[in-house]
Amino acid sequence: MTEPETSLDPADDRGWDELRHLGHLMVDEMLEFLRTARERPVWRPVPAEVRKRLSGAAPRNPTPAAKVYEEFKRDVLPYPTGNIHPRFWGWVIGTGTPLAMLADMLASGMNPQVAEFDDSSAVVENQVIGWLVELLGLPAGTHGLLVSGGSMANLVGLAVARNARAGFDVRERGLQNGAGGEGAAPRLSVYASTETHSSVRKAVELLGLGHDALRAIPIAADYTIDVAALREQLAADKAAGWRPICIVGNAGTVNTGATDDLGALAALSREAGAWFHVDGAFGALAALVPALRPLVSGLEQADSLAFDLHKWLYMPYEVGCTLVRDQTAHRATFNVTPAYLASFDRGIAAGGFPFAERGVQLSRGFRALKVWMSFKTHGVDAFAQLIHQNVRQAHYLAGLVTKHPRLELLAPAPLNVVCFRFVVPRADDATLNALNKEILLRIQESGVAIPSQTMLNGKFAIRVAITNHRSRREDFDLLVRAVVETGTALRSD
């Protein structure tokens, strides 16, 4: 007897009505969850009993969707990272918006594969990329693609740099036959400051260049790359038989928000015949603000640029971007066209935008919709205003720290990152490091706020990275009070 055919859609009109009712409830309750974010702790750990319920074997039999949703509300929703909260400033994690949440739902409902087809999702992504090229001031002809985030964006940019500047056909010969070894081409080298994000090192290693190929250049007192030291390293490497293929500039370092002298790096890249890649994970978007644009001057000279829209454009995870000036080099790095991906003059595979030829992924979701809807609904100027607001908030916090006798600012705060610590007269750095670590952990565990941490010149820093459109000045007043009160209480224990 033939098995009855089935589907994952509701079986009848009643089933569709029940799912529609549940969907309306989900939307209403998630919007309320966002509206009341300030009323909850920023973060709280997942209790042991919840962890136990979230373990176990895979379910073989069905459970009503309404019951599964209740389990979600009980065991998942109350214990998020917390980055939707106004006082989440840990690492550089964006906030998300209600509208973009809904756009993600629409994108999931359409469920397109944004790779090479002639459909509306590809047209929308192409328009979004065009907007980003325009807003960041890159030249006409620049293009790119939306990726998962900054790490993938850096990998894509550096892959193009490697292939474009290697001096041999990397795709044909491979690194083992093209670089290194007797009579072969020079070894390839990449240059970045010691403040550069770890994703650049990961990309260099994944691209087969090796850990030693990434030259870590010292920084100046303001945490920007020492251009003179870079010049010396380039000269020494060339004399030793290395081939410099890429210089990486930072537009907003992860530790302090510092921006390298991008104009000087662009000129030095041209002089060395190297590719100029900018990691602008969040700082590149300062270019949207006329008053801040001088801080990232030279960005427009990049051969490739990596940045995240889920950071300082407040989109829900995940959406990053790589922009590349030379589209011939970009597509030559990734283009593979087997018979089953061939295009025609007509049909669904004709006239599309082949995003699969610009990156690692063939399977790609509709990341662009939330960006497209957000830009059109709010207007780009609203995002520029919020970015400027975050920078002013960082300056406000830095001012609070500077004025307080028990707090010390540990680095300049040119953009949206503030690093400081609680101080005790005559205490050494080891004592202060332990004390500030405990202050940080207690504040996180209290649910009052989530800053993160870093080490600057051997000093443990409480680090506040502000990419949050819900934060207000009173939130930073509260943080300063919490740090001082916690530090004072610990010293009196």
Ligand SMILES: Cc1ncc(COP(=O)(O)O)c(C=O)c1O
Contents of the next structure:
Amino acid sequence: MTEPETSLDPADDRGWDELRHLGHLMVDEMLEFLRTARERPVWRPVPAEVRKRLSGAAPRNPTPAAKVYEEFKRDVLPYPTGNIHPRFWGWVIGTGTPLAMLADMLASGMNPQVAEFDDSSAVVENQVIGWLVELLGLPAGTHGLLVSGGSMANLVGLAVARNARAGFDVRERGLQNGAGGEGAAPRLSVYASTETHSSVRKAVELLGLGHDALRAIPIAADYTIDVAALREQLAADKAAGWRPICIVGNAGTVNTGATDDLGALAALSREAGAWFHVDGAFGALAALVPALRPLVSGLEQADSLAFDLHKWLYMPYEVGCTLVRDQTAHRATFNVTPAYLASFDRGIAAGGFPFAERGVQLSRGFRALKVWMSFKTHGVDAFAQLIHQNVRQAHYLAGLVTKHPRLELLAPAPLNVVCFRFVVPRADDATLNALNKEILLRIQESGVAIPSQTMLNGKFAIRVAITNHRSRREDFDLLVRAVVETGTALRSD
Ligand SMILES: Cc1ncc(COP(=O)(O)O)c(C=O)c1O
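Swap state to the form predicted in complex with this ligand from the form predicted on its own:
Below is the entire complex, every chain and molecule, led by the chain shown above.
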């Protein structure tokens, strides 16, 4: 007797109706969850009994979807990271939007594989990339790829940089045979300020260049790269036989939102024969706002630009982007076409966009749909307005800090990041560091707000990075009150 054939679809019309009903409920309840985000604490830890329930063995047998959904509502939904909340400003984490959530559902339903096929998802991604090129002011002909986030975007950009500027065929010979060693090609070096995000270091290491090939250039008082120091390091390295292959500029550093002098870096890159990569994870998006564009000018000269749409375009995770000016160099880094991936002039593999030849992934999801639907629905100007609003909020918060006798601004706040601390007369840095750490943790644990932290010149900073379209001015008033009250309760002197 043959086994009956099954599938994961509902078994009959009744099953489809039940699932449809459940789906409607999920949409209703999730929208309500987002509508009421402000009414809940920003964050709370996962309780021990929930952790226990979430640690069982793999479920071999079925459970009705409605019951699993109830479990989700009991054990999963109440304990999110909290970045959907108006007072989440930790690290650089975007908020998401209700519309983009629905778009993600549609993308999952269509479930295309956006590698290189002639289907609508590829055409949509191509259009989204074209929009981003236009909005960020890169030259027509620049192309790119949607990726998982800024880290992957940096890896892709730096991979192209390495292969394009190594001076030998990295793909054929590999770094072991190409660079280093007696009589071999020079060692390859990459330049970036000490404020550069850790993902650049990760990329340099993953690309086989080694951490010592990443020359950490000191910064000026405003946390931007010291261009004179970079020039000196380039000259010294060249004299010592290194080949500078890439300069990395920051458009919005993770710590303070500083932007390097990108025009100067572009000129130095040209002079040195190096690739110019810009990590604009969030800062690049300031280019959407005419009034902020001068802050990131020079960005448009990048050979490759990495940025995130899940940060300052408020898209739900995950979506980042790499744009590369030289299509040939981009493709030459990643294209591999075995027989099973060959395309013909007809059929499904004809006429698509070869996204698989622009990055690491072969199988890729339909990240572009949420961006496409969001840009169309809200209009790009709405995003520009929100980015500007976040910058104004950062300036407002910096103003509150500066005015308050118990608060100290620890770095300039040119963009959307504000670093500050609570101060006590005559206390040294070690005391203030411990105190501010305790203030930060108490505020996080209270669920009132989620800022995060960094260290600036040996000082522990409470750090607020605003990539949140739900925040209002009053939220920053509340944060300042909470910091001052908590600090005062801990130290009344
Ligand atoms: C400046 C900068 N670059 C790169 C990244 C890495 O991006 P992702 O977390 O999307 O991988 C971040 C993340 O905060 C960042 O702020």
